[in-house]
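Next up: just one chain, as structure tokens, the form predicted on its own.
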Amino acid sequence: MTSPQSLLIRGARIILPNGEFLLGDVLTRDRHIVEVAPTIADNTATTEIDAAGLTLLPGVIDPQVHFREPGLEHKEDLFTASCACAKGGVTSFLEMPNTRPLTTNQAALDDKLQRAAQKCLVNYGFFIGATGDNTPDLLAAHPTPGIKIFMGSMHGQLLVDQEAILESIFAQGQRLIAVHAEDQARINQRRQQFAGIQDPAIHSQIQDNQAALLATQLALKLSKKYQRRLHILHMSTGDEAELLRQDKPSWVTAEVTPQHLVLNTSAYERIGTLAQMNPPLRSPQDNEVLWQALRDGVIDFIATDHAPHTLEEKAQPYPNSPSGMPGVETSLAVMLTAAMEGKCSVAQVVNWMSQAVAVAYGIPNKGAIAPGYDADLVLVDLNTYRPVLREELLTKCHWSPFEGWNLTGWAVTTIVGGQIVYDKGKLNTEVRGQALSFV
């Protein structure tokens, strides 16, 4: 018999579940954390890491990504995306159903799970998508973190924008419903109103704050009617944040992306269509209201909405340019840089990017550094700043809206299930994550 694989991390600044820091050691064995202490006297560890000067955090759980496989692998695939995750300190992800074929039944879900088992360096879970006529699949699909509904910014089967059909989905079953909340009727009307304008900045006017607010109001109304577990994806407006501040049932959660916190409509002038995403970037005032809502707990956690497109696709003139931007490699560094700037604390970042996500989706043994938890960890350097460089990115699209930004908190070492998957710029592509479970 082979002895169990063990890892000893020495001399790290460890963030504990209560948000306090401990200078000490962490021992992992067989994918789990077995001890956290100021000093661990263990000479049997298979691998030892000197973490002096580094901060040890739980691995990031990114609860909204679009990794493009199957069907759109020219943009990204599960292997390249999970490499980017490892480099960014992301040890688990939840992926969306708008692939080809769509993830709308058990067979498509099983196909993704099989692909991920073969390709993914980090842990994975996959949403099931609502079409309006696949209710049996929505009720039976397993394992999945929940049902994804595109209320707008979508075409084809995944667009579910009629209130009666939405209500039928909310009325059946108990599984979490995650909504892309934009009002398609308003978007259609405003597309006609602003037709012919090729300035990508018009995107934020076409899909305006009101389009987001109307859809969020409807989702909230249906959730309250059926007391149905609701999660509002990538909340982008101060209007929605203020709505939830006034009226947020205990079973409703919301997320915000780093880009909706730190980018705004001024980015169009600088990076053009690379700033185009759904829902769009908003005003500096929206940035501030979202930050406050996040700090106050009105917004519960962070997701990237990693949605890569090639530079060639993005170079098309608006409105032919696709919406979406990559984010898994930069999200932790962007948020930790914000913490260093005083916008929040490191402990808050850990809660928003790990602990609160695990709680909201019922992912057991994730999101904290304590005995019994899974050994999904990231060592970060909070003392060094480095720029985002296109040539260093591992995402297949090879660009970032944060190119040139000088960030701190970059991952030095990323650990998945007690195995080192990324260390000082080098990937261990032999590591494989596991399918997440949801309770």
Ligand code: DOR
The other form holds:
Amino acid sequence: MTSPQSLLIRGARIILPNGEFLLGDVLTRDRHIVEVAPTIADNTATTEIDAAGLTLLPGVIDPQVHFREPGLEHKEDLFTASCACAKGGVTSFLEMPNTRPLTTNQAALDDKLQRAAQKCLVNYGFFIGATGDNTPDLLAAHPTPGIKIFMGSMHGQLLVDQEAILESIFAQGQRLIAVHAEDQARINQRRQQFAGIQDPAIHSQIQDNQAALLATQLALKLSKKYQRRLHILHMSTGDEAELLRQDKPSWVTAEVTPQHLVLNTSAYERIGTLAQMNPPLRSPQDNEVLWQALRDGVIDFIATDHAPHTLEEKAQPYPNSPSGMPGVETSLAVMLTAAMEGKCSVAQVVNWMSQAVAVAYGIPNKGAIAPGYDADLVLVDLNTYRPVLREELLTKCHWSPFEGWNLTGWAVTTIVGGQIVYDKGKLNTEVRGQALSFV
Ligand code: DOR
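Output the form predicted in complex with the named molecule next; the form predicted on its own has already been displayed.
Full complex below, order starting with the chain above.
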């Protein structure tokens, strides 16, 4: 393990917490940012980075990923996933409980934390999964960003689709509940209706907008009844966004994935089952309504739902092909490219991918570039476009739905806790992140 050092980043275009840019220097010492100024006179720094022409952003906090360890390491593991994070400018992640064993009690949570401490190049936190009969575990779990409920598109123990059981979870305790909102009864019924169709495009019709809307309505109803902190994961439809626009209590947040913003059902024709995910890709009209909701603050932030499956698994004909696509390596570049195209500003991307996530999950000292904050940073190049190439991907599944896309805003240097973890194509695999805390 490398020891924390002192870094002086010189001449960067630095994004400040108020969204303005400063051309200047940043000094970090022992994991923290100590100074941000137009020029810093310091010749004691162990390492100096010439950042001329580059933009310095707070590291991305990805609040929804599936990193597959333990139990599904043929798809991904905490080491490979965190290497992909470092390359993508992601310095912290919140991981989901559908591993093997499921993360549904303290022992399983502790096991993940221990594995991460040994293997993770970036900072980490793990959700606790609701099964419907583990409320004491949900109440006691620590540290965790919150409770994950799969209201649909899940089998086995992690599926909680009965209103009475959902209500008993919402009624007990106070911690954040994050929902995968799809209505399982509707999905089951439509699976039968469309049985035998192997065109993966049918996936978006089986798990349709109405399935997502019904579950989001139910989660909102329960959250309002108990004033329970609710987070809606990967909101995918214009219908849900319009619902929230009309009726969003102050204790409710929502996220959207880059793929639900920039991909739609036309992707099935190009990449087949690689475009299959839950909730599914929607129409171009949904893309636009989601973008507007994000710009208006109806949707609070971005998550990738990084959910890798091997190409062999994905090559099975629908519906045997598993749902999910990787994202941590491309999310920042996809969003910054959208910013360069005029969809939003760079400051908005930073808010959605760092600051707003830290605020929503109560992660102290992260998500901004200011003295006292953790030195989790990413230097990006907004002047160069490069294509997404399969051979360059670090995720163990080795594919991306964005292969061939020409993107800008790629991470040049990623810094975790004041240590350079990625620099111009090279990883420092000695660096380790830390467990996140949630207040
Ligand atoms: O497409 C998805 N795949 N959505 C999820 O919510 C789960 C994920 C997975 O774990 O593969």
